[in-house]
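Just one chain is shown here, as structure tokens, and it is the form predicted on its own.
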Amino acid sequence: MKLYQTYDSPFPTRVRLLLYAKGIDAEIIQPPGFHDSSESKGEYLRLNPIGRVPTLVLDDGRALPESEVICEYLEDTYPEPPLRPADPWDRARMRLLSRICDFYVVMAMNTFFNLAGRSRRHWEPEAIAAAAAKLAEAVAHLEPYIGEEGYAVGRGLTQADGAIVPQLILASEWIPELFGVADPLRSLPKVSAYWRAIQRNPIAARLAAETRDAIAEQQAAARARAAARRGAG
């Protein structure tokens, strides 16, 4: 079984989640053409051609893209340990925190990804204020239905935790040490306690690192670009 995704992607983290807690052996490959790559995504397109990440590929060949979906053919294919509640009412929890996150909260942050591409002296305030504004408002429709119990949904690590820890890294660490805004974590006190506690989980603990390692790589490769286009002018 193959992996291939990127881990600064929010989407893959969810899928590496299921992964490590069920020890599903998987090589976890970084397909080519992405971040600022100059290689073609062609060989990937073959893979899957909606061109994103993540795709698992199985032993016989078969590929299978887009993060929630995996997770549920991994769920379904090795169902120890659990990492969906048993309760219906949990179950649809554990959900909607993750459309959430993909519907809302990563759209709130499409401003932030395109400026973090763009040279800082073509950052407008009022369009990073107006952005800032509408993550936190984002980041707010998690605080209604997230857990209070160190996780998620329940007592336990389920998929929704996957698909809200690396968005909270993105929320509450990069964009606001980047663009100097706001954490928007502090008006939510059960999102700030859930992610105070679910980083003490070792496995959340190590996907949290992965993302910031990759968010620190991508930012020295940044600064590495930048600096050789000052020095080629």
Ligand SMILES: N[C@@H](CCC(=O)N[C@@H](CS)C(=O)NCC(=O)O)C(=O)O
Contents of the next structure:
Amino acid sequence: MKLYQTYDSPFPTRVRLLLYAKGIDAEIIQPPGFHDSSESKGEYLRLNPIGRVPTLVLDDGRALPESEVICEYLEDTYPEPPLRPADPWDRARMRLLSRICDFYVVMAMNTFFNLAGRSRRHWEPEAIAAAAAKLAEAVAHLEPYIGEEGYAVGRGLTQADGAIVPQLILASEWIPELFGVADPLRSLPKVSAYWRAIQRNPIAARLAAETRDAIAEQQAAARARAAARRGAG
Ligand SMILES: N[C@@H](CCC(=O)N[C@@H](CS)C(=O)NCC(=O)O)C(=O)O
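Okay, that was the form predicted on its own. Show me the form predicted together with the ligand next.
Time for the whole complex; same chain goes first.
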């Protein structure tokens, strides 16, 4: 089995939680040049015509896109240890928290993703302030539903932790540091407590470290490209 993915992306990170927690042996492949341009995706589009990461490729060559669908497939195929709570209400909360990340938090970060790829000349303070307000509103949707026992739901890791951890690194660390905006967790006591607690779990900590390292690498590459452009100009 192979997982095509990149370490700085939240959606594949959610799938890696299942690989690590269930001890699934999958080769991890980073499609070269994936984030550079649509042309650089090249052969990858044959595996996943949607053109996004992750994609899970089975040993017989069948390829599955979309992180949530991959997680559900892995859960069904490798049920132990379960990362989907048995109780229907808890299971619904797991799906709800993941969905809030997929539909609201990521959408609210789009302005920042776009600006990060552009020169700071284009960073309009009004646009950044409006995006920060939208992000704070989106992250706040987690507050009423987040677990209070150190995990997103219940007393152990679930798929929801895989959805939330990488997104909180982006929303609460990367964006405030890069754009100088307030950390949206400041006014969210339950999400803040969760964030402190979940990073004590070794698998969540591993995902967090991988995400931070990949973001630092991306930023160093972006700085090098900007310096090269200044040098050429
Ligand atoms: N709904 C998809 C979203 C996947 C997605 O948007 N992945 C991003 C990276 S986090 C991507 O591949 N973007 C295209 C690109 O960077 O070129 C999923 O859950 O897998």
